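Only one chain is shown below, in structure tokens, and it's the form predicted on its own.
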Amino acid sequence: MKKNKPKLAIVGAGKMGEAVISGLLKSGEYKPQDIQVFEIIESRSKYMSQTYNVKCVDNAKKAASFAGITIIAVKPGDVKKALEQIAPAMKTGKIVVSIAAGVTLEFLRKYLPKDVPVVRVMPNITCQVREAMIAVCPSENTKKEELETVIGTLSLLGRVITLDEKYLNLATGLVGSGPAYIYLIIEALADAGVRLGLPKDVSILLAAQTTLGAAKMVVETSEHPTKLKDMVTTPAGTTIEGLLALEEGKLRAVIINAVTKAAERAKQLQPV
């Protein structure tokens, strides 16, 4: 990133708040003075700044004042609450990224003065380890350098992609959710293994760091996945064996159907 990155406030210290502060303090481009906190539960204001030496001040607005980039990381219900608090700091220049899961851009304008550009965002726990996939979707009035500013920023904690805002919600079932989707099959394939023998730790690492090595072949390769299956599928061999356990016990479907019941859950989020 260059130099004069921007200042940033995160409202909300809740898991993902808690992820993007950590991502970006690991990526060495931002320190502890970068970053300022709200967060409402004093418990967890504490934590955070004695976690992460950053600063948390007593109010929204007094956070967004201090930052160029104001990053709103509360539940969907309290959104308005937040806006509402940050908007009087909200000057020429500043700019509010959204990650909260089925808020339109329309909602989140409507409580901000007229100019201020809103982006968007659908990360998801992996910020914490710089490795997320990252959503994300401009208003009408964001400048081209600002929604570039963002993604540098973004960019930090790991891949971002422009999407337009209708697939956002769609995008939140497979991001926003699909970590989770990825620890339970992690889970599956290390009890399997301690199932087999092989010690819980032990199993632990073997299925995580397959899942982690699987991952990287698709993104670095951009090989389909069913071209990546291929070649560890050999005729008569174990692999297949295992493959059709998985298509009996219909595996494919049940994800799809988990990415589709979660992807219609994030457009009941959208407050009122």
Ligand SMILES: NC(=O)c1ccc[n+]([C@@H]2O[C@H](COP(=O)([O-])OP(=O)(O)OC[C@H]3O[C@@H](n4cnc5c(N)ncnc54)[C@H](OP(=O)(O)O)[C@@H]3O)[C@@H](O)[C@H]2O)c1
The other form holds:
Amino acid sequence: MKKNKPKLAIVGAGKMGEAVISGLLKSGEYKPQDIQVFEIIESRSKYMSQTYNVKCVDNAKKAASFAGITIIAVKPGDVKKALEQIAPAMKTGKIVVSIAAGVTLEFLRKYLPKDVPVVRVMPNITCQVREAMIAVCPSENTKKEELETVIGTLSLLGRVITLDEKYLNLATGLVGSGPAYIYLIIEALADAGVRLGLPKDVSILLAAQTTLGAAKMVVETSEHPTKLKDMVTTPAGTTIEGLLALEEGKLRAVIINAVTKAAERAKQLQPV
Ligand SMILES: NC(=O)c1ccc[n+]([C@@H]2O[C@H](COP(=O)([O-])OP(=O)(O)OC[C@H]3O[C@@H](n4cnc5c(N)ncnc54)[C@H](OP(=O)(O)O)[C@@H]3O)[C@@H](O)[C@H]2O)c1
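Can I have the other form now, the form predicted together with the named molecule, not the form predicted on its own?
Below, the chain from earlier opens the complete complex, with every other chain and molecule after it.
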């Protein structure tokens, strides 16, 4: 992490806001006093200050005044209101980051003073364990150093990639929703273990760690998944029997369809 660590405001401390805060504090680079939160639900706000020791303020403008980077983590339909609340605090040097699915840079900039740099981001819930995939796209008025500042902070939560905005909704289908698909697959693998007679807790661990290991092989070796799959698939062995069943069940088509549907849905979330 670079020397000029920006203070952060989180507007909306739901599932994603919490995952971001939790991941940043786990990184050790951010301390509770570096983060201020505005969350509309009082009980949730209390939970955040009690659990993470962060300061929860009573309006979004206060949090944004404190911070160098304000992260908008409310539902897409609430983004406009959140932007209107922080807009008066947006002095020179401050950056807005939005993680809202489907909400375009054009929409985000409409409710902020025109010089404010805005970065549209698509992360996922695994920010919590600092293993997120995070796609980012800066507005055209964002300076290189401002984008680097944002990437520096987000990199504490996982792996960051800069994408053209036309890819952001597509990335939402894969990155934002992806963990849910993997959880379903882990659950199915674990159910299979149970069917064969393994205890449920053992089965879940076997499924989850196998998934983690397989993903790590792809990321760390940079080998094509097909090559890695071939390494596990011996002629007339066990794996090819399983792969045949997966192909008969059209798993590949089902997954392609799932990601496509989620990306289409992201497009519809743009508020009017
Ligand atoms: N969940 C994911 O896996 C995921 C992944 C990638 C991106 N995202 C994006 O992240 C954003 C947040 O998602 P989430 O799942 O964390 O939603 P969430 O759990 O509903 O959290 C949003 C929180 O913000 C509160 N809120 C609403 N308006 C507010 C305002 N003006 N100021 C402060 N707080 C306000 C909400 O209260 P109310 O419930 O009363 O509205 C809620 O507690 C969404 O835009 C979503 O598209 C989510």
